[in-house]
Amino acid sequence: MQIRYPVLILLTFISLFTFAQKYPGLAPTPPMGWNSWNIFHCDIDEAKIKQMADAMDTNGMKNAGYQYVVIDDCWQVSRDKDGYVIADPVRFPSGIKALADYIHSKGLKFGIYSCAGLLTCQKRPGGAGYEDKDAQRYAEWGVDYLKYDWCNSKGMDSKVQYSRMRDALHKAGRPIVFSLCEWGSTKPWKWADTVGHLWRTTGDIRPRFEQHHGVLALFDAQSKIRKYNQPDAWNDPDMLEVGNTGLSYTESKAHFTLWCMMAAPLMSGNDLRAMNPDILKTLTNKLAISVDQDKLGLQCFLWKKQKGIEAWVKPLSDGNLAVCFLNRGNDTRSLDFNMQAVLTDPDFKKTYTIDANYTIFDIWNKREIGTTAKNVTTTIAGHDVLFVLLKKK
């Protein structure tokens, strides 16, 4: 007995340790892709999802780094006698595995949606009590990404429920990026790094720049928890509304900029089949995306406020700095910003190794606009940004 007990304790520890860890390296940078909810809500079907995959494959998005095609709520209708979830046979006549295979054939990855509660947000079968069966099916279908919501979960413990699905996914044996859509209600940034790869920090986004659930509100909420962002463990302020009705082109560009500065997941939510060319250029700007995908995984912080314009900074792995000058107001404002004063600030230099002189490159207009030896002087329209890269000389 003296020999067997330590062995049993060791095996128990190894088992617990294994299930406390997610698959490493699945999300070393914030996931990029497309999700059906923002533009289609429940109006989804097999043909429409295939068309999104076709568009992503050919319009430059895949080449820019977008990988995941994710179907959100409303694909499922019931469970069979053994408890396995059933996809809507009318909307998805070929079945989910065939859809996943089609998306994989495009060199893309397939994502699906469920919920940790008894029912999904749209009253479809939830995952509570069926975690093992659902994870088994997802593995059989070839799922690469699971968005897991938090509706109809009254009386449940979020960490317990999400951990059950994490363990089921590991048991099923297929590496799947696990996205916790818990809305930040129990501060998942404090516990979810051992459960999933990303966690929602806010309620659902709406296609508006200001007001409740708008771009700025979600950006502000995220800025308070920046220290929890890191590779394989991402704060998620929700999907992109870039290009959707409710945001102007300028606001869409600013929205994308702020998400890149936050190292947020870039999950587009517009109709990829019918994009304005300017919106496509925004979503596929590789330099902007490189700021989001920087391997350090740092989230931006507020550098300085000056006459109604905020300067947000994000240090990058190559020693460069990304800077966003944000005009929250409705009117055009003038910027006359002394970069040297900030770059030489003792408190800033204590934290980050920086140079005194950089070339300033305008990310959206794709041109150099000077150096940090001189003040940055320009005007910024209302709800717009100046998004620049400070490049080491």
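Remember, it's a predicted structure, so these values are computed and weren't measured experimentally. Residue numbers count along the first chain shown, from 1. In this text, the rigid core denotes the largest set of C-alpha atoms whose superposition between the two forms falls within 1.5 Å. What changes on going to the form predicted in complex with beta-D-galactopyranose (GAL):
Annotation for A47: C-alpha shift under 2 angstroms between the two forms, rigid core superposed.
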Second form
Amino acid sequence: MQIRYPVLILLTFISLFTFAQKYPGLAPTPPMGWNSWNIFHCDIDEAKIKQMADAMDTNGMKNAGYQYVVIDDCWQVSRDKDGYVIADPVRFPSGIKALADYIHSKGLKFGIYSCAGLLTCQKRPGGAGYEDKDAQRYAEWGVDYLKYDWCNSKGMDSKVQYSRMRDALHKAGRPIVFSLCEWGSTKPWKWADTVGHLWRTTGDIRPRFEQHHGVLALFDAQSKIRKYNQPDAWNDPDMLEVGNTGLSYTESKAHFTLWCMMAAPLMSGNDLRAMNPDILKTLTNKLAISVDQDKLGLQCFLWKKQKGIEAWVKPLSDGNLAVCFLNRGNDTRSLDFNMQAVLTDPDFKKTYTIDANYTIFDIWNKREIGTTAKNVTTTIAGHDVLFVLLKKK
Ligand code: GAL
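Condition change, the form predicted alone to the form predicted in complex with beta-D-galactopyranose (GAL):
So here's everything in the complex, that chain up top.
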């Protein structure tokens, strides 16, 4: 049958329209899960990943909202003669599909890692030129989440490369959350909202509070682009180091608080099998998580700096407000803070009036500590936070 010219134009138009889209609505709130990189780097295998899924299933994390179990770099070794990627047969002898099935059987979702360049950062096969074949495999295996890196991409255009993978995922027909990991190098917040569901805003996090690539540095970098954060299109200041060597318990708690205040993806990055109970309580505090997961998806803004303590505010969809008082210093500082104010969101220009009629609930200590009728007076240790919810009475 001869296809007429106008029909061809129409078909091309329809396919362009269909593929020039990410799967919408897969990340209405910031994705939550666990990723292997921060704690294990390349030392991963199927037994370990299953143990993480078991832990997440039984330790309260699944119940608190964590759902993706993501294997990062090093699961892949080569490609077969047809160009399909091959998983490490020694470390993943049962294959990736079996692992995905196991994770799904726990009521969790499965994520995988690759790279938009020629090779991954650990020199495993990259996706460039193999987008369709990789996406097809991911769909067959039951992948729910793809983290896509940017190593070995010299001379490539990030928007073009990531869009290719987006289109391949769309063609493969399985809804997969698409996580862009080009470290903020080409300002994805300006172009990636139609490409992926989240994008890294910085280089890799290091397990430290201060200094280059520490918790505060990433928080500060992302604060400058808060206006781009929104449902289904998240700024990603990298995965959590909560519970990892390099951060004290206090610093882990502050780190988690700042990520909740930013409405950041919450991808835990510690060993879930051997967690200190305080760290587990931090990762599973439901009120903290509800601040992160609030459906408005607003990233916090700075309210005020007072005597070495910063007050950050995150407006919530029910009209309440989350406030984080942050002590960046090493020494304990005292706080005597008048909560009544009219605040203006610097990017969206919306104003919020805090009158005397709010109760103040301490999220970490799980108790009411007063109302906005009086000043908040307390002390905050070095690198610690006071994380509160202001609830309209
Ligand atoms: C980096 C990425 C890390 C991790 C690593 C794996 O580029 O930012 O999160 O995925 O590659 O090699």
